[in-house]
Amino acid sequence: MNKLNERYIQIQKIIRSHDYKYYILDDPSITDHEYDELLKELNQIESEHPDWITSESPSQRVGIKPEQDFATFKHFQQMLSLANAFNEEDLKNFHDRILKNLGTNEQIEYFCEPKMDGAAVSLIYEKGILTKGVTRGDGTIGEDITSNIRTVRSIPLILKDSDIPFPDLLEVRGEIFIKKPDFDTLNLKAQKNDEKVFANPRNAAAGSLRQLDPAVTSLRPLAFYAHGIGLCKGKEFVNLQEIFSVFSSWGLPINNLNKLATSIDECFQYFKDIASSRSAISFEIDGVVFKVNELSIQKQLGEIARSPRWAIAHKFPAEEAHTEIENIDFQVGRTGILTPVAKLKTVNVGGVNVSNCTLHNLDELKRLDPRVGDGAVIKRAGDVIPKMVRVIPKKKNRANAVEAPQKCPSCFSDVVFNYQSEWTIMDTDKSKPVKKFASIYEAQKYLEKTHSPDFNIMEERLETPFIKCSGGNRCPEIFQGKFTHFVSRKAMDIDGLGQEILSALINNDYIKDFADIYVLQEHREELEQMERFGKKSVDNLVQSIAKSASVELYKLVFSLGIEEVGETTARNLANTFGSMEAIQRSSFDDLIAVQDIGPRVAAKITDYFCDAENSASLEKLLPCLTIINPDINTMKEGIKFSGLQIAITGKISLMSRDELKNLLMSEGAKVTSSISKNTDYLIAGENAGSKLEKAKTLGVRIVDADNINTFVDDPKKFF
């Protein structure tokens, strides 16, 4: 080995040492200029001797060329998701379950970490050299993003030498994130360059990792903390505390806020300490993670529904933010219901910019009494939907209270109250109520049975929080909403008919009825001349329309937009009557005999098919379609899930949630989104969360999402 080669090896070690001090210890020992000079010398040597260059050289952090697409990679060990705790009681129940499973009352040590709000990745080191970086994906298969991972300066390309030898193969689990100050700088730079700004650091980190050009990723201020281990060949560990100590000695960055707790009480205190200092922490967190420290105990506890029994995420309560109410409008939905919506001065709530917030109905409007100019406290319910928690009245010159409009804001038709009624059988002789009913039908049936001349029916209108446009299809919002629902994915599933294109076709009189969609190909030449259209887009649209013309009966029923007829009710109608003609002919009595259809919904269905305009519309539509009717005679025999209530939670990897839902409902199941004592099964996928915990508490049978096919083939195995 000549002197130049020795210098080349030495300079790589020097640069790695300074990378460790700068990016991991945050304690640089040389100036930026001195560091740049070292890189310059390294690049000069490599330009003269390109055959010396290896993938772990500091010069090779950025790939030579962009990727065409990301390959997939199966994790050596599954990347599990965590169940959630939302309060101290949930955490205490988690601890009690562990003690019960272990059959002990002894103290358990927990390793405590802030729950980072970033992008989970797996790093693979072979004999100390980074060979692959992979996204979490579905926990089993991720995307190979090695070229982008190599650009993250805090991730060592070669592990740092220590007294502990490197294992032959090591999977390091961790989080890619962007610190708050770096995120602010990134967005300021984007604003100056008229580029799109990021909503929050988590989105910025995840988006940066999925750039096909590593050079773009290298410009993003990404950082990394290790928080777990996957497969490890050639090294045995006893507990998490040891793992992170060894990781640190190898130069892997570890969160210095991690802590070992010797009891559940110390876990409670750790959560409080992290929560109180949350705003001062330099990166986004959304809770705290508690893991059983001893690996042998982890193995003994095992996992359920792709979540470990030995770990839990204690989430922070939804963040709240203060803002100002700029206006309150009423928006018209496809059924004509007017919903009050607050227009807000844009505010960031839990990392998301919020400028609108629904007020739901008149009851909520009355309860909150929001007015233009008032302050408002906003939170994101379930960290998703913006919700107005309370109003802070303006101290001086407060605006008038918001009143329900008398006219529809879209078509100026009269607004009517969407009343619900209650019917009471009155004993006129004694002037007292006998029995109350939710429908006139039930009241009349009762009256027929009694044959009492002293009984009559009295209607009582109940207060209702809803108001409705009386314009029907004359209202542009209702008309557009009807077609938007008809072509939606869960209905007729016609790709290429988004809001703007639908509006254009409606405004140009190409669509006046459902059937008009199925003759759009007759206007190809005119369509190709319209804005947003071209030959290719028209071809795609025509193909999508043709594909949708072959439709299952329940989807067609759902697509009609009958008030209060959702997917489940539509399927029950299809499976009971077997054809559209039979549904149209069904009487009120026939309808209320259908599973989950009561008098109110039965009345809505009857009203829909008795309406002359709806009947004429269907008469034109049905010849355009090939309807796939269910075999109701076969379905009545041996339906696997008849009468069972099944809930689904978490991410399902084997099929889409809609596919699973349709599969279960086709076998007679009632699929719900909530857990109750009436729930028979919970299918739990990735990130199952609080629903899984509630199901365990209620004793609901749990089916791991990986076992869906077995469950559908033979549900008795899960009794």
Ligand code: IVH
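Take the two forms, superpose them, and find the largest set of C-alpha atoms that agree within 1.5 Å; that set is the rigid core. Numbering follows the first chain given and starts at 1. Just so we're clear, the structure is a prediction, and the values are computed from it rather than from any experiment. What changes on going to the form predicted in complex with 2-(butylsulfanyl)adenosine:
- Taking 2 Å as the criterion, D168 does not count as shifted between the two forms: its C-alpha moves by less than this amount when the rigid core is aligned.
- After superposition on the rigid core, displacement of the C-alpha of I675 between the two forms amounts to 2 Å or more.
- In the core-superposed comparison between the two forms, M492 has its Cα shifted by at least 2 Å.
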Contents of the next structure:
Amino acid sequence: MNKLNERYIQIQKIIRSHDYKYYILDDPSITDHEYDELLKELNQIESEHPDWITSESPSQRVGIKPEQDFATFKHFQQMLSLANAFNEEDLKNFHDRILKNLGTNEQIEYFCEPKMDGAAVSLIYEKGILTKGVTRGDGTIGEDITSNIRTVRSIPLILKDSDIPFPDLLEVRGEIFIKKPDFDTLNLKAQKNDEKVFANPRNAAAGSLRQLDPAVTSLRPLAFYAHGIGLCKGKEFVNLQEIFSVFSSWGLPINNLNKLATSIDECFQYFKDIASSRSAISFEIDGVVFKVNELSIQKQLGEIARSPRWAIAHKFPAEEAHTEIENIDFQVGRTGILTPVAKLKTVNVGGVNVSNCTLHNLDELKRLDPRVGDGAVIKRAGDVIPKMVRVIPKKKNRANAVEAPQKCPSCFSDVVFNYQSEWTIMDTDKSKPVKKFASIYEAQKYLEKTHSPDFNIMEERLETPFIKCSGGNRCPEIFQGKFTHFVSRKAMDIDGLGQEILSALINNDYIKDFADIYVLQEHREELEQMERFGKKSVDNLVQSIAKSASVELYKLVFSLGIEEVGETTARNLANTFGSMEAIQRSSFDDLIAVQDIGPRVAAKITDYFCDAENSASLEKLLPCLTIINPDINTMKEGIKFSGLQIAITGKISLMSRDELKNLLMSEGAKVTSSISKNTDYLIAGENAGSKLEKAKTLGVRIVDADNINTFVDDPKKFF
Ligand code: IVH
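Starting from the form predicted alone above, please write out the structure of the form predicted in complex with 2-(butylsulfanyl)adenosine.
After this comes the whole thing, all chains and molecules, with the earlier chain placed first.
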């Protein structure tokens, strides 16, 4: 028995060392058959002595299926993201900023790595044993996907012994990805089995990690490279080069294309080298990453807007591809807008198959003049939706130009221009315009204030390049679109109400209004008889509807589909008013006082809640729900820039203007583009011009853009 136990321990070690040779060194020393024999022996011992099995045994990669969804997990140290550079100038600026920040002119060492196009994960090792695998999530909280991570064969369940002792706790950061040839095989298999093919290796990797059943994940050819470190208790490192070399000695997979550069010029060269060998690299990359090598310097530089100042991703230029236009049609969205869409001969652009491309509106249609049979150049950058860059007209027998339809392709109602109204106060006596407003509410207010009997309001309709179906709820596309939005993930998040099911329920008159969704369970038996439904699917649907009935206020506001009210505005409304009743009651004046809501959006919201049909619909819906209201009192106290008005001017190099804007707004600031005496701070970047002068004149506090980080940390310092 002792001997067998010794053999059991020994055989685990042997298997682990072969795993290391195969998956990490890419240099196996035994045949597959010999390896299988070892596994067989291990399994035999384990079947005789199940009490010996620990979770680190090589036989324990595929665990049991968890009962429900993944649990969440708070990272010990935040997972940051990278700022981007798109050309040498951006990279040079990044380097100059670092030198300026450090107040030095000395050479900086940069650790250079390919930027893998996969999914970021964090692996937790406690005294060398893998105890957790977590997705990046929002950088602070991720999902516990340990059982799926354990199926990735190149991730050691126990770190390999080396001269360096294991830390008590270690967060290894890295990328899960799929190699190009493995991806092709995976898709071929899927195609053969009539399953969904993946658009690109990144989607396949990310999707595989989110499988509830680890047995499914274990069939996906996932690979891993470590590219960073989070919390590390019990071991101090000096630089990245050391970290990766120690990681490597512990058996963690490290990309062998990584390289240390001793100057920024070497970084330029690294980018060129990797770009030119890109197609020969066995996995998808979308650029390279440069990181300051010395950890003490990293610490000194710190981070801004969740991106380290010491690292940057130098992205490859967006990829373009050439294809042919097969058709152009108009699609009706939930607001009734008809969008021209080009159907393309499927083409792969930057790793994604593209067969449709939106042409946005009539102006774009006119500018490009795409016609059936023409060639087209399609561009895509990262996750950005494909864009038609130019059209290459067919040389002979070119088709006719595309005309905007007169009738809606779905309900045949008239198509009208989507006018935008402007409201003008007219002096009827003098037949002269006095003032223009973006909403009738403002115009009315002005009229009330002036008490002038000669003034009245005139609506002026400005043509936009958008056309619209006039059918309203009678148009099946608009009607269904409204519900598709309502049930979508970011809205009420009801699983099991996909397009086909929704359309069946609408066509059979089960759903006429939002509230009808919440009484569907009363028709359970009838539903079970319908095509595409069964007991199980009805059960699941009823369950997810019940789950969705408990909803955060902002999600409910977003799901109503009020024109111009996206997720951010919905959040702002929820956080300002605190309850649905208060939002419904809010006046136009209350609304324009809300962050980011201007008169046009405020008018849309007021119109929505004044509409009798909408009110009736809400009256039925609200009793079906349990609304989780935000605690607006604690929110007001907790937000750093609450009540402050901040303007931005000049070139900001530390982050994009949008990032800065979002950062300030997420802390409660109202961000404006103009300066007035109400402005509390002006953030001034390079080449700040007249706004800076005006701010000085008005006595507005000025923050140098290079000090944004300190400002965001503690605005009081700039008081
Ligand atoms: S480092 C502190 N290195 O890019 C920087 N990231 O926006 C943290 N990625 O979510 C990331 N290859 O998924 C780093 N060699 C590499 C990378 C890499 C790919 C991904 C990673 C992260 C995103 C950064």
